[in-house]
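Here you get one chain, nothing else, as structure tokens; it is the form predicted alone.
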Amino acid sequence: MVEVLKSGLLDTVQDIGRNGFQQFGVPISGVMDHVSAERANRILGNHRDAAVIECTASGPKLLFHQDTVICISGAFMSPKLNGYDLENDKAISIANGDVLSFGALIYGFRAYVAVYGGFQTEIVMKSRSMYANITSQSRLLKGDCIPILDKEETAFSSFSSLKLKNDHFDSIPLSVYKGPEFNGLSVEHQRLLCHQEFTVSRDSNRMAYQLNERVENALESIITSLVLPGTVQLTPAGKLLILMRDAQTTGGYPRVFQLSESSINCLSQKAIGAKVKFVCRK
């Protein structure tokens, strides 16, 4: 068992996702970072879809109740077992009585915290991944207990380590599909989505990132057409807004860019602030 002492930011159980629910109007949801959170699970040796507490901004503070092993991995926010400092993207051996904690952000934005065998929260139409209105709960809270397995005394006679490369969290340049709006667009507006550098809006979440500069709309509205994580809507007073896991299925702003699923990862470690750029693939 592991306890909450005290929740960070937003601290939620996800794992990768709740697929084949949305024509009932259930959203993906699952890790923002697919790929930090797997390598946790990946160094871990946990299956890939093994639930994590992913930490946006800031960590919580955690106790254990029992031995077990865990990785940290994506942003760097200081990481601390009884006070002493943690690497990242390392197998940590835990024993009971142990406490977790973070500090200050370095880099990147979101981390997640993985143990052996997954944390053992509620399975709800095939996840663990926590959204509100589908989980009993959308987020992790001081004083909650969550379960984990016991270690096998076989596991980790031996560790590994791998390291995210710089550019996941620093690159500027997301890979992008036109959408199926985009060609309506005037050639200068195309050329100006293509060029500019946008600024990650204060008024970002797991619902959608939303960029601060605006881009003139002169597009028809559209009939309510299915949406997916990474489509990036123009609204009609100019605002992008890139849909991210927990966005919903049908929106009605013309669909002008389809992230790739590397850069959907990427996005989700730029913090308030960052800057991002469209790179449009053939």
Given for the second form:
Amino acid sequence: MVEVLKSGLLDTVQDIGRNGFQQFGVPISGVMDHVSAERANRILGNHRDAAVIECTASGPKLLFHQDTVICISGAFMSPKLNGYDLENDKAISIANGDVLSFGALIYGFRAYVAVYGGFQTEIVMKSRSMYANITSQSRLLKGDCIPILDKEETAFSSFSSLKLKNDHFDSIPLSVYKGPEFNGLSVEHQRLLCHQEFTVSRDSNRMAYQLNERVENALESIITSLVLPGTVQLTPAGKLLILMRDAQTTGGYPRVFQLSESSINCLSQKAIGAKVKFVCRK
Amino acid sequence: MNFKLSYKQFSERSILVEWPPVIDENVLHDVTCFKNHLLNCDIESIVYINIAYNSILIIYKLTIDKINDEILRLKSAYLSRLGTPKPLARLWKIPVCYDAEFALDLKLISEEKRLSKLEVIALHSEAIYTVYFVGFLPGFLYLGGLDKRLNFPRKSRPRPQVKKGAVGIGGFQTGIYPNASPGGWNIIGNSPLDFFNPTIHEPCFARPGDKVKFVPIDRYLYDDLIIQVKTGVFQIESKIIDG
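Next, give the form predicted together with the partner chain, keeping in mind that what was shown is the form predicted alone.
After this comes the whole thing, all chains and molecules, with the earlier chain placed first.
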């Protein structure tokens, strides 16, 4: 069992999400950055769907009540074990009574804590990903106790780890496909969207990233249609909304772009104020 | 009748199929017929299919390799969709309490529309609505069939919190908030039912193609139904309307 002594800005349990329930209006959810979460799981020899803790901007303080192995990937938040500095992307042996804590955010925005076998929280609609009104809890709070598996001595083997390339955290271009309503934009407008640099607004969360810059919008709203994580909507007020993993399943704003899967992962590591640019794929 | 559809790649792993941009029951039936036909075809590479008023989004397991081949396959599936058995449509009777305590915007609508409150309630509860699809929030039904006289614009400033079960009007649409959430619709009542239960096999009782009718109830029955729903003894009234 792992006890939350203190929670960070937003800590949630996530796996690869709740796929296949969107006909009931259920968001897909799951880890924002699949690359980093999968890396942490892979280093521990876990299944890729094992549940991890996603930490946003700052990390929690966790007390382990049993021996296990953990791995931290994604953003670097100066992790410490009993006060001693840790590295990301390494398997770390944990003894009963050890305390994991985090310090300053050095790069990225979301860190992942994976544990041997995955965190064993409740499964609702085939997923442990926390979401209000689906799982009984929507985030981790001080005092929460999360069950984990007993470590089997022989089952674990450490993989030598490759460092993630830095551009996963600091690249500006987001590779996108043209959205269904893109061709309704004027040529100048299309060019502008593909050349301008945009800034991540403070109104950004697991549901959507909003961009600060206003762009002219001559498109009419559409009859409510389908959206996915990565869909870029243009609101009547001229704001760009990039839907993320907790996105609603349908929407009525014109869809100008669709982010590639890898760009959704990159954007997940962007903090408020970061610059992005859309690059259209052929 | 065959509609002229457009097929577009949406992301690496999905294709969007769109019907003409209208809200229409014939389109709804064609959308659900095509969806059910695709499900019956049991195409292994497809993970799931979701629908809205005039569109279908088909999600594949892996990155789509040959997009043109896949679109051709969908086009030929569309042509062979007819004859797919239609699921039974049901009419659901949904109790709604229109008392002032819940009907935060009923007075505003009645004044602006020059209708008495009772007339608004009658227009809202006498209509039979069609369930087009579920979206926006878990368990939120997109309903068609609101009387034109009740068409009322969304609030320019959404409420930060709307109660679970709130029944609202937004533009030409009406709907029920399945859970507490921020909301910009004009609230005229509240239903004691659960519209989303993630722990059961069919988390939403109504499916696309079903019909819905609101039944006005008083505050005593509302309180009673809240308890019945909580304890699991409540049985929602429904009847099969075609088959």
